[in-house]
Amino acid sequence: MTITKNVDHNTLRITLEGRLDTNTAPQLEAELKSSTGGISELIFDFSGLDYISSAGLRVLLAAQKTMNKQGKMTILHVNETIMEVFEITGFVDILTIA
């Protein structure tokens, strides 16, 4: 997988190119850890990722808990694969599709 980050004042951009996975996850994981100090928005951009599973899903999870206490979290460029993943697990419910 591949992680694009720009960051724009108090807006930090990632971009995902293809699989997050129990392999990639972790990687995700932290970037976002030493990135998301001082951010008010966070925006992932998913129109290069091919797949999620559940170890990628938690790891969404966490950043929109973060997220939830500084500002807020935007997903954009969805797929229909990982919507369906999304909308099978209630993902849709929690965080934010644009």
The other form holds:
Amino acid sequence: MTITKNVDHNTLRITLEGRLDTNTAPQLEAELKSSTGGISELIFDFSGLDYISSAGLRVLLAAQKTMNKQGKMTILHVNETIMEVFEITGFVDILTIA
Amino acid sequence: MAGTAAYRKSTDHPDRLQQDEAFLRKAFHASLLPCILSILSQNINILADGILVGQRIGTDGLSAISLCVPVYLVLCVIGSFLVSGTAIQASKAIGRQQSEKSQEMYQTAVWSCIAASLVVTATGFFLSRPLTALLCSDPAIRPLVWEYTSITLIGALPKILIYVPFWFLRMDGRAKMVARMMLVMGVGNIVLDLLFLYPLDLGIGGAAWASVISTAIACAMGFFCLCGRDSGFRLGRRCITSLQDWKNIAADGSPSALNNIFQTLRLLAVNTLLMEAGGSQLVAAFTAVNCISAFSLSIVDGVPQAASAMLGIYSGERDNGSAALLIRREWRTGIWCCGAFAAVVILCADGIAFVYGLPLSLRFAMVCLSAGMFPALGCTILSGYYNVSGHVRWANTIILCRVFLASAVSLYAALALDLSPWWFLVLSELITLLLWYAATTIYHRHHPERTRYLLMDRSLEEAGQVVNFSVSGDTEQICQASQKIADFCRENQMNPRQVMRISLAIEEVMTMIVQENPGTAVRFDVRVFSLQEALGIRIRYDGKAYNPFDQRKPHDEQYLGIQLIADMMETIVYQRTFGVNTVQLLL
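Given the form predicted on its own, state the structure of the form predicted together with the partner chain.
Below: every chain and molecule of the assembly, starting with the one above.
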């Protein structure tokens, strides 16, 4: 999975490409831990993301809980198959998806 | 070494998913030793029984037991016919995810054995005098024959019923329990023989009761296990009634029954030919050779027996890749076992002759017997596979040829050509394999859609509708497999939703199973299929008995992935058979 970070003032934009699975989720988790300090807006761009599993969902959930205290989190350009995962798991009600 | 890959183009694309034999090798080897020990303990029991009766009662007692063999044979034929037929049908039903049908087959096995034993006992009692007269023409030992036969017929129920735990416990993955059962039967028979023949001095009747009681105890042990909480089989009152089902049972049970019948015919034919050629000395030598040959069956028959439950399930699933890998493994393991056995019997040939009090050397006989084990193993592996895969006529023909026809013909030819008679031990097996080779050549010309030797229908694999692959219990390997399967899915015109579901199922289910087996190197065999009537995935795994969908808690984060899969799938079926777990998910 490729993670591209872009920081603009207090906004952190993370673009993911590839698969967010059990293998790659720790990589994203580590990036978030090191990058979300002092950030008031976190944006995920899923335009290049093909696949997400429960390991990835847990990382998103943890990020959402953190950003609930600091500001807000948004997920952009979610494809149909990943949207279905969000719907089935109820994450569509927890996350802000644009 | 990588096994057969059912996924086409695997040789062109080394990064494609492939199946290896690591998983099924482990399951096969777990079953192998108990199967070998079961047959060995049975033969040791027969040997010890003969020695004790001969020592205590004398040649009259031994003759009486020998004359009663046809009665014992009838019980073996009935038991093996009914139970092997129902057991093979049950394993195929498991492979087709028809668990209720497999339960019905188990219950049919039990009730049909009970009914058959009651009929045999009643008929035998009613006709005991004429039966004894038929078995024994010598009035001096006829009372002994009558006594032994009557008690054997009273004990028909355990002698027939014991086949049920023998087959179904192995299918349940408890081959070790079968070995313990056979050990109890063997040791129990010897202990009771000593008790009944010596302190209680019950004569030939005591020997018969020892056999019946020890079999009954072993049978009870087996059923206690089969009726336990952990058993995959449930006792009930159902019995199949469909004529087609009974025809299938008869077909699947026929090779086992015919094997018993042809073994006896072979014995009669060989004894007759050897008596004519070399008199009682040659027949006596054959008695010793035949005894060692019976021990060799622990490998020649034990190897295919260890694989039979798995092959039945693979056959029901039309999983040709796994079946082919398993057959190759049977052969590779079997030849090592044959080699070890051959080394021992050849080295001990002189000792065997000495123990039997034979004046002639048995070395050449043992060399022939040992050399014959290798083609014999090939024949039994083939007939075992053909039996469970629906090619019953092929199985029966191989059995008829190697056990009786080729044996009698090659012995006759050896004697006629003034060669050593022991050549028949090798030639009968080689002739059978040659005839099989010729027959499959002709068959393949008329049925090119079938594979050359195993006659498999690979239409699903050729059409790319199924793929088999193996995955080790390692997160990286699991995620890679989850990614790679997407290629197969797209080639089978699955839509993106379906591709995602299959990929997710592989990752979520396997990851959960690995987490539940900490410190254990779990292995997975996976089959993904895209058929007209079904689209899904079958995951088979070792490790402890565990159904990942059984204990999920809906709001627990740990089970998020499993809950996701449960919500995505149309049907989820879990089974535990031959000691391994299987989860099948249908979209």
